[in-house]
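First, one chain by itself: the form predicted alone, in structure tokens.
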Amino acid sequence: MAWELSDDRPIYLQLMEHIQGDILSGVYPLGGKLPSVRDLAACASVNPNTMQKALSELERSGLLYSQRTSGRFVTEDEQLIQSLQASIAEKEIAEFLKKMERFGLKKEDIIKLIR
């Protein structure tokens, strides 16, 4: 999948979101090993230092962990993954509802359209 990065937000945040999305969608399964920093940076066409920052932040959040000589791995905490999925879904749904309401639709109308 192509890494579509824009200039409107910090690159490392966009990298974090992309990797997070890959984890949540199963591209990188629970306990799975991530490619190296250099490989990920090459795929995303970014500086390895920028990728390192994104991965470090994901480690800080608990989504990734490092094994000293083996690399980085996805957490095995299924509850953390489910919680993150729910949090992202709630945020996206709220943004969607706000946007639809700006178009003059009421929540009941939006639900009917979705069904």
Contents of the next structure:
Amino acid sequence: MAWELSDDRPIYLQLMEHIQGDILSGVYPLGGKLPSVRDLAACASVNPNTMQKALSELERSGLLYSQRTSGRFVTEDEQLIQSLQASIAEKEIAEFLKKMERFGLKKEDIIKLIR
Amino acid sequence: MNYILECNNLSKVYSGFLALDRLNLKIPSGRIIGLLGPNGSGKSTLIKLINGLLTATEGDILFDSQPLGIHSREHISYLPDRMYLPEWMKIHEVFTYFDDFYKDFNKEKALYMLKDLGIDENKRLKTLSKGTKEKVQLILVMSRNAKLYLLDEPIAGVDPAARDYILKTIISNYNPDASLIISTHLISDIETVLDDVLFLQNGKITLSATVDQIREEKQKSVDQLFREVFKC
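Next block: the form predicted together with the partner chain, after the form predicted alone:
Following is the full complex, with the preceding chain placed first.
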């Protein structure tokens, strides 16, 4: 199955988000090895150079690191993962609240509904 | 930078009609390039010139830093936009023919792909549907270990499932030192596979950019941009 990619944004950014999601949700565990660029590219149905760029960017952010001969691995830094999860959650919640406000719901109402 | 292909001031005139107009093009190794343009914009003319099937009216082409000749014929794998193989041949006979003809043809790979697509090697070409014929031709072309692949409308007649298989095959099989030029109208199908995009209009290249540059700058896909630029 090719990955779901939208039309209006750069492909490498979407690949980064996809892989980041797979790391946060544990598809690729801490310290685990990532498939090769070529396999990931075939799996996503994208150009290998674009996949390479996405992985290099994730390396720069510290989420991945590469070992010259043995491939690319997920970071072992648990704190980094947690802080990333927190910042994503914050962003998503802010967006959610904005949407709810649009429909006239107040914070207290929303909390009640979630419970 | 090492270029696998260079076109300098390339023009082609067909009895008074200017099909290519002083076109300049440099293609590095290891790229997948989409050659996009409306009907009659010069895509097939350009591909045929690179392939040595037509001669330029003006300008020159360098392949691997050499003029076209034996070297370019040996290392360019070309998929024409129409069937050119003898229809009475059986598929395995065509494979043997290619194996004899091209040093870089990998018959095992071709047979493997044929099996993946569920095509019987004992069938004669004339008994195949249009789409299946196209698949066989594409298998032949992609089973060569070439430096440059020129695919003229490779997926137009094949069903979407086979299209996915073919694109995956291109991604996972092509040699990272080779380049691939695909001319097509089915942009949205191949967009994510491309590195670079060339828009051809009235025999000139009007846009040359990477797919992500286009998406970043215009916030739209190459397919959407094409529809705007070439709006009728």
